[in-house]
Structures are given as structure tokens and as C-alpha cells.
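Only one chain is included here, represented as C-alpha cells and corresponding to the form predicted on its own.
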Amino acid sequence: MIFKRHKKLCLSIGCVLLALLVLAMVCLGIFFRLGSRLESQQAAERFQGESQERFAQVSAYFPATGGVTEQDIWTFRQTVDQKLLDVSLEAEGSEALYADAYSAQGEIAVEGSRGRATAPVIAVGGDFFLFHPLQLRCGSYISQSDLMHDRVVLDEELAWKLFGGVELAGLTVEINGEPYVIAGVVQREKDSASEEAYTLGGGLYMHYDRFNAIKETKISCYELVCANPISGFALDIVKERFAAADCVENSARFKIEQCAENVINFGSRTLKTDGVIHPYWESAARMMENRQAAALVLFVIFIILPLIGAIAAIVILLKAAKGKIRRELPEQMEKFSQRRWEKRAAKEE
């Protein structure tokens, strides 16, 4: 009765609570939209591939006193095979159950054809791009498993800087006074938060033991997938040997549960003081992050809203009905009592 004496308010009210369960609903797909944005949050899932193992990726970036060098990597691969046979896992065949990158950030001299700069470097060892699949306009990446590591990767931006053109692979380019092959040229990632980050201009890619040998510097970041057989098992292996450094589960970090977590100690976790050094991809990452947890707090707020108004009209329709029950009640049960007494009359006669 109540609601069709205030019909056309009941029904504003059911449109605008459905425009909110809608409203919840797209905030839950940009939600896990943005999780799958970043490639260089995604190597274990392309390490993987056809394997029925769980593998995860993590990461280590190093305060800006505190780097590792070459050998504490090699050393540390050393302890990724111990602790995967203590676990009874080893590789089968070609196949691999972890795969690993590092690299430094700097500036070098660069020289090409059409002009020079100082560009800014990022050197880099392992399995680098694993991590980072940036377009190739052209050419190829350089890997550890290159005879010669005079070889480098630029980006659009500094090889039209240089050269006037992206189709320069073969070419040279001349870094203090050595000449270096250019194997590929790259674009740069497309996406808002990656964009957003990199700031630094065009600049190019290296083998860190070549820039090292140039300028001596302390590797800033360390990349890891791994075979995970129980969750957080490779994040506890690098948490254990790299005790100063800030490590992140990338393969975690845009789950639910994660995103909550970030959105409880929101305030705490943008609070830099450990001096640690974060490239733009964990930059972009971060900003990720927020995003995420800002979808994830704005489908909260749209999808409660439904169900308290839900709940309120259930209240309202029991409330109307007890009260109908109550008046109508004893009116039913008169006449219900006169039936019988009629009948009974009727049954004498």
C-alpha cells in the first residue's frame, strides 16, 4: 500500500540505486582493468607459458647507498638453485624454473651521424627484457648470452636525436670514444602511468658491465621469477639476502587483497625515507597502484549504497505489512468466527 500510494518516489529511488550497482560495476572492471596494464608487472605469466608450475615475479630496488655488484647477483643465483632443490624442484630439460635481470640508471655521451646528447642509460644484465618486452621499431635487444656486449638499444626519441630515423639497427653510435652496434631501437611503453613516469628524455640501453667499466656504479635493481610451489617463496628468498632492499611481489601487488591492504595503509606506504631508488617502471607501477585503489574504494562506496537501500525497503515493506496484519487481523479473525457460528446455526436447524 505504501508503495503505491508513493509510487513515482519508489521508483526515482530503484533508478538511482540501480544506477549506482551499475556505477559498482564498472568500478570493478577498471579495477582489474588496471591491473593487467603494466608488461613489466607481467613475467611470470609469460615465463610460465604452457608449465603447470606457479611461478612469481618480484623485484629489489636498493637504497642509493647500498647497491649490489655483479658478483652478489652471482652469488645469489647460487642460492635461488639451493633453495629450489631443497624444495625437490629442478629444470627439466630446456625448461627453466627461474630467470633473472639487474640494472643501474645513469647519464653517458652518445654520438650518432646527425648529433650528440647526454642521454640518460639504463644498464642492464640478465634476462632484462624478459621484464620489459618494449616494442622493437626495429632490429633486436641485447641479452647475457651476447658474445660481444658492444652492442646498445635506443629509444625512438634519441635515435631521431642522433640519427634522424629508427631504422638504424647494424649502425654505430660512439660512447667515450668506443664505437657500440645499435641492435635494436625501441618504443617506449604507452600506457598513462609508464608515460607519466618517465621523464628523463630519450636515452637508451646498455650492458651493465661496459657502463660500469665506464662509470663505476652499484646496481639499483634486482628482478626475479621464479617457481613459487607455496606462496611467498620467492619474495622470502630475495627478502632474505637482500635485507636492505625494498622487494615487491609484482605478481601480488593488483590482487584484492593487496589493493586493501594499500588502501588501510595508504597514509604510511607514500612515505619515502629509506633512500631507496625505484625506477619509473615501479614509479608507474605505484601509480598503478593508487588508481586501483581508488577504483577499488569507489566500488565500496557505489555497491553499499544498493544494499542499504535494499535492506531500508525490505524494513519498510515488513513494517507496512505488520502494521496491515495488525489492523486487518482481528477484523479477518471476527469474521472468520462469525463463519463458523453461522455454519454451526445453520447445521441445528
Second form
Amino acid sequence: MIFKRHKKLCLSIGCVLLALLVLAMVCLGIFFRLGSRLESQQAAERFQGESQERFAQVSAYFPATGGVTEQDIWTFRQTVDQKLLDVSLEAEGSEALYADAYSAQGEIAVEGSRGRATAPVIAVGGDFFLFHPLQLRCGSYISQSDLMHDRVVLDEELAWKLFGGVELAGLTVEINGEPYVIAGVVQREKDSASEEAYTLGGGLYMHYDRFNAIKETKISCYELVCANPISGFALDIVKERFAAADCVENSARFKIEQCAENVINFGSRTLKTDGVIHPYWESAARMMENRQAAALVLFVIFIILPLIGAIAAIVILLKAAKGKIRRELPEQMEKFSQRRWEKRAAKEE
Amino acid sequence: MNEKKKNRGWVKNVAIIFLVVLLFLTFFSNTIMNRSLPEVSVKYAESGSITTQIRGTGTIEAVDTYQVTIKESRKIKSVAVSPGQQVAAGDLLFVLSEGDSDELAAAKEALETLELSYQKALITNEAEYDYTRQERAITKLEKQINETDALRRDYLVSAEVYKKATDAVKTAEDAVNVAQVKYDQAAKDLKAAESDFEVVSPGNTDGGAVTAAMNALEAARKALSDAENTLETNTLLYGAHYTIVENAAKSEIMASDEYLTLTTDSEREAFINQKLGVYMDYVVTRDHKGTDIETSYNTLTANKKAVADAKAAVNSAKAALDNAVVNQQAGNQNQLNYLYYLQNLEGAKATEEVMAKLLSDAKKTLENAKGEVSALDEKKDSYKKYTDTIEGLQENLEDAKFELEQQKKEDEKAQKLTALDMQALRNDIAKARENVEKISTGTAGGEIYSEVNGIVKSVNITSGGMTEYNQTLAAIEVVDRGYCATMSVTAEQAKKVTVGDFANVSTGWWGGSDITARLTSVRNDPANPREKRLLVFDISGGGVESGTQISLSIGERSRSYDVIVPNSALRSDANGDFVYIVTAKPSPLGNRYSATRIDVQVLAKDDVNAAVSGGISAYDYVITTSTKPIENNMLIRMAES
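Let me have the form predicted together with its partner chain next, following on from the form predicted on its own.
Every component of the complex follows; first up is the chain already shown.
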């Protein structure tokens, strides 16, 4: 009745609520989409593959004044092996229960056939490109297991600057007077957060031990993807060993609980007292977290009215239905009874 | 009715729109879907070879470099060569200024100092070792010991003798005891006899005759006792002389004819007793007249006579007493008793006197025995004192000998050490002389010549400069021995190369060169012998110059494999290594492609490709790269190229 009486009003309200609902769904969609946008935060899913084991990705960022060395990494790997053994987890055959990578940042002069540049360099070790699967334009990635560590990976911008092209696999650049072979050329991340976070220009990736031999630099970032039999297992291992570092569980950061916590601590999130300078991918991830938090807030805002409207409509409908039933039920019952009586009579006849 | 038409019209419009959209999506679904799918680039898996390249850099240097050094401080007058110049053995390199070098002067001074020290040492160490004083002291001690031992011998008391003396004392004591007992008994008997006699004394029945006779008997006994004492005393004094006379007389008697006619011992003894007095008088008169022997003999003879007379007097007195008693006792019924008790008394007195004498003799014997023992004890004490003295002297003697021995050993040691020092000094002097000679002859003529053929690599001094001891003046590369280059690699990389392999050489990153490099050895890198190895290459060819920086690339011997994929196609996760191959499925709207995971094992790897084995075969399409992450069985679209 009320809908019939206020048809236009109800329609208008319905459209508004529908619009708000759509917006809420869009925000929800954006929320989940943002969570899977950054490939650098999806290493756990990639590493898990078809395994039944749970995995978690953890990153540790060290203060500018105190990084770690390769020797610390070797020691930590032994710790991880032991911790996994303590919970009865042991890799069989070619399986692996964890993979890691480490990196340091700096600058280096590099010369190609067409020019030279002082380029930002990310000195990498371990399986860095498992965590950062940048799209290859040519060639292949570099890894610690490579026999020769005189290979580098350029990004497109630097490749254009030094050679004027991107098909450069096998060519040579000169760094610190020594030749280095180009293993591949990669395309940087295309998501908006990474584009916004990375402002250094054309850069390259080279083996950490070679870079350290040229310019002694401590490792500033360590990433680990590890079997996670219980929540927080991998994070605790990293925190225990690298107490001074800023440790983050990447695989849990875009979940709704973490997002809700980010919303609550939104004001203090940017407060940094540990002297850690995050690499661009972590800055991009934090940017995504902020956006995700905003999407969650908008979702909550947008869903409130439709929810209230839906509840109100249900209540009204229930009431109307109740009245109608009370009114028409006896009449209908009588009509039904009469029809049955007539049928029966017709049958008897 | 119109309202119904409007309702149907609305539905019709919606249905039309729906169908149009459906058709649109159907025709363009492939395109739309393709746009949303990840785009991948693929490559064939094919057979081929894997060649691992080990790359690095090194610097060319001569295998042998001759260092021209100088062993003294001299001024360089002129430098005859320059870097890069070719020289032959015997070519002039440097001209030195004249004069002694500082090293030669210092060497000469050192030699003089050593020679002076040697002379002083010769004088100081002329030691003479004299042991006369010590030997004299030892001899003195030995003499003292011998003398003391000789003195000691006089006081040696054998155990037998001492035992005999102590036994004699014991025997004498026993004899004294026995005599004492007997004397006591005799005294007791005398007392009893006296008391018995007093009862029956003739003084009861008689008067003075018996008493007088008794008194006379008593006096006679006293006179006898005195005479016996006198005799005993004189016997001690003159017994020896008397014995001499007695023995002489006996000899005379035994030499007489009458004696010789006697046959039995008793006859002979009786004859001797009979004639002894006369012969003794005769012997004294004949042999000892006017001597002490005569005096002694006469004295003793008189004493004996006095004793005999006294005995006779006693007997007479006894007889007189007996007569008196008999006369007195004629009418006395106790006469026999009186005589009996008188006899008893006489006997008891006589026994008492004998026992007293025996006791006295026993006591004297005991006293003598004790004296003997006492004397022996004194001798023993003296012997012990001498023994102690000898022991003390012996100890001193041994100390003196030991000290002398030690002194000799010390002196011998000192002598040996001195000899060693002197020898060392002589050796130092010889070395110093050699050094002077060497320095003197080292730069004869003040010129330095090359000893090898080669190219002067560097000249480290200029004209007018002052050299230092052991300074390298120039380095000459001995080109005849060739050139080499070293490259540091990891132990893992070193395993991939084989000695004898050739390496590619480039002198700049812009290209190759005519230089050839052959691996001649692999050894530990001194900088990090645990983890690093040094590859040593023999360098030859055109344009080889020492100091040239070269890049070397040496490969492991190629091996062929059935399936080789690009490194970018190789992926890994918790389940191991794998690749994605493209699987095509036909569909009404065209082929649909999906990515299929194939687990593989990496057999070998180089910079570009990896040899794998597993569920992949040659000519499978492997996905090398994609625009988005792909998963197993995910739909994909191929890159347009």
C-alpha cells in the first residue's frame, strides 16, 4: 500500500539505494582487485603452485644504518631449515619448503654501445625474480644459482638509453671497467602504485656479490616465502632473527582484517621511527593498502543505506503481508472451502 | 487496453536489447576474452648443446721478470736505458759514482769491531785451573783418618773378649754369692758352736789353766793370722821374685842326678818339696846375692817361717789347751762334751776363717773382673770416640772430593762455552770479511750491466739519485719466457674448465683480438684459497704487451642434450622446477590455448638455455614470458608475432 501510495518516491529511493549498492559492490570489487594487483605481494601463491602446503611471504626491511651481510643470510637459512625440521617439515626430492631473496640499492656508472649513464642499481641475491616477476622483453632473469655472476638485467628505459633497443640478451655493458653480459631486459610494473613509487629512472639489476665488490653495501631488504603450517609461523622466524628490521607478512596484508586495522591506525601508519627506507615495491604496496582501506571505508559507507533500505523494505513488506493475510485469509479460506464443497457436490452428482 | 500494450512494448524492447547484446558478445566473445587473457610468447623446445662459458678479466704480464737490484747505497751517475727499450745481456744499464758505499764502510767497520772483540776475548778467557789447594786438603784429611784409625785399633775390644770379661764378672758374682752363703753358714755355725761351747766351757769347772791355754791359743791364732796376712801382702809384693828363685831352684833340682834317678811323679814331687828350700837358698846365694831378689826371697822366707812357726804355735797352744782340758776335766763328766764342743768351736772357727778367706778371695776376684770389664768399657768408649772422629773426617773428605769434582765440571763447562763463543766470533768475522769482499767486488768499475735479454719494463731511479740497499733499480721483462695472464674464478667455475683449453680473448669490450690464450694450470687463489681458484693462461700472438687488460672467456666442453629450453621458460616453485607448455584445444570459435605445467629436471645450464628432462619433448611450445602471471590450465593467448 505504501509503495502504491508513494510510488514515485519509492522508485526514487529505490534507484538511489540501488546506485549506492552498485557503488558498494564496485568498492568491494576494487577492494579485492587492489589486493591482487601487485605481483610482488603474490609470491606465496606463485610458490605454492599445486602444493597442499600453506605458504606465507614475509619481507624484512633493515634500517639505513644497519643492514646485514650475505653471511647473515647463509646463517638465517640454516635457522629456517632447523625451524621447519622442528615442526616436522622436510623437503623431499626436488621439493622446496622455502625460497628467499635479498637486495640492496645503489648507483653505478654503466656504459653501453650508444651511451653511458649513472643508473640506479638493485643488487640482488637469492631468487629475486620469484618475488618480482617483471615481464621479460627478452632474455632471462639472473639468479644466485647462475654459474657466472657477471650478468645483469636492464629495464626498458636503461636499455633504450644505452643501446637504443630492447633485444639485448647476450650483449655486453661495461661497469667499473669490466664487461658484464646482459641476461635480459624487463618491463617495469604497470600498476599505478608502482609507477608512482618508482621515480629513479632507467635502472638495472646485478648480482649482489659483484656490486658489493665494487661498492661495499649492506643488504637492506630480505624476502622470504616459506611454508606456514600455522598463522604467523614464517613471520615469527624472520622477526626472531631480524629483530631490528621492519617485518611485514605480505601474504596477509590485503586481507580484510589487516585492512580494517589499517583503517583504525590510519593516522599513525605514516609515522616512522625506525630509520628504514623502503624499496619502491614496498612503497607501492603501502599505497595499495591505503587505497584498499579507502575502498573498504567507501564500501562501508555505501552499503549502509542500501542495507538500511533493504531492512526497512523487508519490514514494511512483512507488515503489509501480515495485514493482508489477516484480512484476506478468512475470505480466501471460505472461498477455498466453498469451491471444495462445490467440487465434492459435483462429484457426488 | 492501451496500458497492456505499453507493458508488452516494454518487454519487447528489453528482449530486443538483450538479444542484441547477446549477439554482440557472441561474435566478439573471442576478441573480448582474448583481451582479458594473458598474452604469452613461446619458443620450441629442441635438441642442442649446452656450453657453459666462464668469463673474467686478467692482465698480461711476462712469465719471468728480471729485477735489477743493488746491494748498497751509491749515487747514480747516469741511466743508460728507458722503459720499453730492448736490451741484451751485457748492455750497460746504470753508471755509478765513484767511492765506497755506505754499506761497504759499515761492513768494514763491523769487521773491525768483531776482530777487536775477538782479541779481547782471547785475552780474557786465558784461564788456568789450579786444584792444588783442594788436593792438599784432601790428602791432609786422608792422613788424619789413617792416623786416627791407627790409634783406634789399640782400643779395639773384640766381642769375644768383652763377653769373656762379662762372663767372668758373672762367674765371680756367682762365686761371691756362693762364698757369701757358705760364709754366712759358717758364721752361723760358729755362733752356734760358741754358744754351745760357752755352756760347756771349762771356765765352769776349771780356772786359769784352761783359760790361759785358750788365751794362748787365741794369741797363737792371731799371730798366725798376722803372719798369714803379712805373708799374703809380701807375696803380692815379692811373689814374682820368689817365683823366679823357686823356678830356678826347681830347675836345679830337676837337673840333679838324684832327681833323674826317680821314676814316679810322686817321688819326684816329694823330692822337689824336700830339696826346694835348700836349693832356693843356694840359688839366691849363688845368683842373686845383694839384689832385690835376695831381699824379697829372704823376706818371704822369713814370712813363711813365721807362718809355719805361728801354725806350730797354734798347734802347741791347742795341744796345751787339750792337755789342760784333759787334765782339768779328769773328773768332769762334761769333759768329752767340752772337748767335743771345743773341737766344734775350733772347727767352726777354722771353717769360718776359711769361708771368710774364700769370700774375700771371691770378692777380690769379682772386683778384678769388674775392673777388667770397666777397663774394657773405657776402651770401647775410646774406640767409639775415635770412630766418630774418623766418620767426621770421612764426611769432610767426601765433601772435599765432591766439591773438587764439581769445580772441575764447572770449569770444564765454562771452557766449552768459551770455546763456542770464540768459534762464533770467528764465524762472524769470516762472514763479515765475506760481506766486505762481496760489497767491494759487487760494483767493480761502478757500472751495472744487464744479465738478460728483454724489454725494460720500468726504471725506478734517475741520474743523481741515491740508491738504497737492496733497491730495485729496473725491471726487465724476459720476453724469451713468454707472457701469461691469470683470472680468479670460483671453485665451482673452475670445475667447468680443462687444462689445455683455449679461451677467447678480447682486449676491449668492443671486440676480439689476435691474442690467443691457453689454459696451462689451475691453482688455489692465495687471496681466498678455500673458495677461489686462479686460472693461469699462456698468452701468445700478435700485439701482446705486458700490462694489457684482457677479457677471457673459456667454455666447458659442449654436450648435446635432447631437450633444451630457454632459461626464461624455466620456472620453479615448492614442487620443483617446471615449464609451461601451450596446449591447444579446438572450439567452434577457433583454437583455445591453455598453459599446461610440466615438471622437469635441469640437467645443465648456460647463460641462455637449459637442458631439461621430464614430461617435455622436442618441439613442444614452451612459454618463455607472459604479460600476467599464469597458472596451470589457465587460458592464454599467443603473442601476435
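Numbering follows the first chain given and starts at 1. Here, rigid core means the biggest group of C-alpha atoms that superpose within 1.5 Å across both forms. As the structure is a computational prediction, the values presented were derived from the model and not from experiment.
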- Message: Taking the rigid core as the reference frame, tell me whether Gly35 has a CA displacement of 2 angstroms or more between the two forms.
- Response: no
- Item | Core-aligned C-alpha movement of Gly67 between the two forms, 2 Å or more | no
- By the 2 angstroms cut-off, has the C-alpha of Leu307 moved between the two forms once the rigid core is superposed? yes
